[in-house]
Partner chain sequence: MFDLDTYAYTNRWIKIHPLEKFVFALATMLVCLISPSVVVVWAVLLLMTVASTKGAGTPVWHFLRFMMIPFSFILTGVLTIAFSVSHDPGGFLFGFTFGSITVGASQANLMKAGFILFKSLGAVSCLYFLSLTTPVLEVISVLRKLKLPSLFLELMGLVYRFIFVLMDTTALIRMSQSSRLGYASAKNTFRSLSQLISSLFVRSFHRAGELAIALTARNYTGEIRTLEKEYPVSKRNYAVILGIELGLLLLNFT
Amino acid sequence: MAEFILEAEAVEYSYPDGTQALRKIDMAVTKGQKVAILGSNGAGKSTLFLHLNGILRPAGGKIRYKGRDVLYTAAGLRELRTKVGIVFQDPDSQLFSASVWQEISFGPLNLGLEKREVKERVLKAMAETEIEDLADKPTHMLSFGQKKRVAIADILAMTPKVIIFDEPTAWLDPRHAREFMQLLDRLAATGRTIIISTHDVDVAYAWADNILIMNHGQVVASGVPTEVFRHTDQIKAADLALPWLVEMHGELMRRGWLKPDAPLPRSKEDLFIQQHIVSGIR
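Which structure does this chain take on its own in the form predicted together with its partner chain, if you write just that chain?
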């Protein structure tokens, strides 16, 4: 059996004003996977994330890290927050310092590391997010995409095992969104577990190893991308669209332009190859 690094079991949570944000959420994240959580506005994605890092404590149910229940003590939370980092959606809310260098050093210093070690980690995090040339720039002179990278470096410098990104591509233009997803791929390639939330079904479909679909505080479907989008009714009920590749595949199939057993394509190229096979060009 695969090893689960992070699990939520029947997690429930209501905000003080009575909004039931999470209703018995179950999820299990396998170590080293790329997971996308899909859901429309208000589905409860951000609330779930705050639970995974111990900011919010579930009213019912449990959060587990590496199979062990999270302890809600100072030491237990410290441990969890060292292992699970969150990159927040709005970098202007996350970045507290006017200096990029000071900003990134905050997290590792909180881990009680030596100055020399902190310095090394800051440099490494800046190299990984390709922002070395921003070290001397003040935060308020950066572009949105640059701030976003600084926000990631913030978390990388703490070397967590799991990194959570709340809506990483929101407000980015297509080119920067693509570069951003490549950055996430590079981070995943180093063995880190990556969880993102998004409204963008195409991004989730092409990028993720595993997808969770949320609606009204519940998980309505989960599984590998090529499986999860077969639950067309749940997808529609969750106010989401089908990825265009899935839609295209269905349409081509209906017209008999694809072989009846052609699997769901994961990329444009996959689909073209299937087409070629049928049309006999190759």
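Could you present the same protein in the form predicted on its own, rather than the form predicted together with its partner chain shown above?
Below: the lone chain, stripped of partners and molecules.
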């Protein structure tokens, strides 16, 4: 039976200006999953993330970690934030230390860990994010992509079980965006649960094990990518486009170039194989 590591039950939240950002949100994330949350600006994605590690407290409903309700005490929140880390969209909002080493070591030092363990954690985090050569660099001198990796190493040094990424490929060029998603795959391969928000339906469709679609503070669809993107009305209502693979698959079927029962492909290689099989039959 699947083990839920992070859950939201009927979560509601409104900002002081009266904006209702979350409307009875229900979600359950299975341990080890790669989850993508899609939605247009204002859908509630970032607000939901701030609830998942206790930065915001629900006005109604509950957040659970490993089946237990989050405790909004200093000790309870400190424990949650060592297990559920957030990497924000803009790394400059997260980085504040003078050097990369100081930045990554800050969190473990504040946990009161021995210097040897802090060093081990920092070295491991830098190795996982491939930034060992940046240890002594001033953080303000780094490129945007390098800052993103340091921000991840920041979180990794706290040894979280869940890592949340708010728009991880925003402002990255295609090559660096692809490399960044490969990094997330490597992190997921270690058993960590990875949750991202994104506007990029192509990235979400090809990468995620499970997808949630948000619209006006509600989850309007959830499930495996090949099922979620069959509900075109819900996708359009959320101001999202279909992934190009789904659109191409539909067009090839309309033209009779794919079998009527051909499953939705998850990669361009899958699509080429399907087309090749039909071409071979002909």
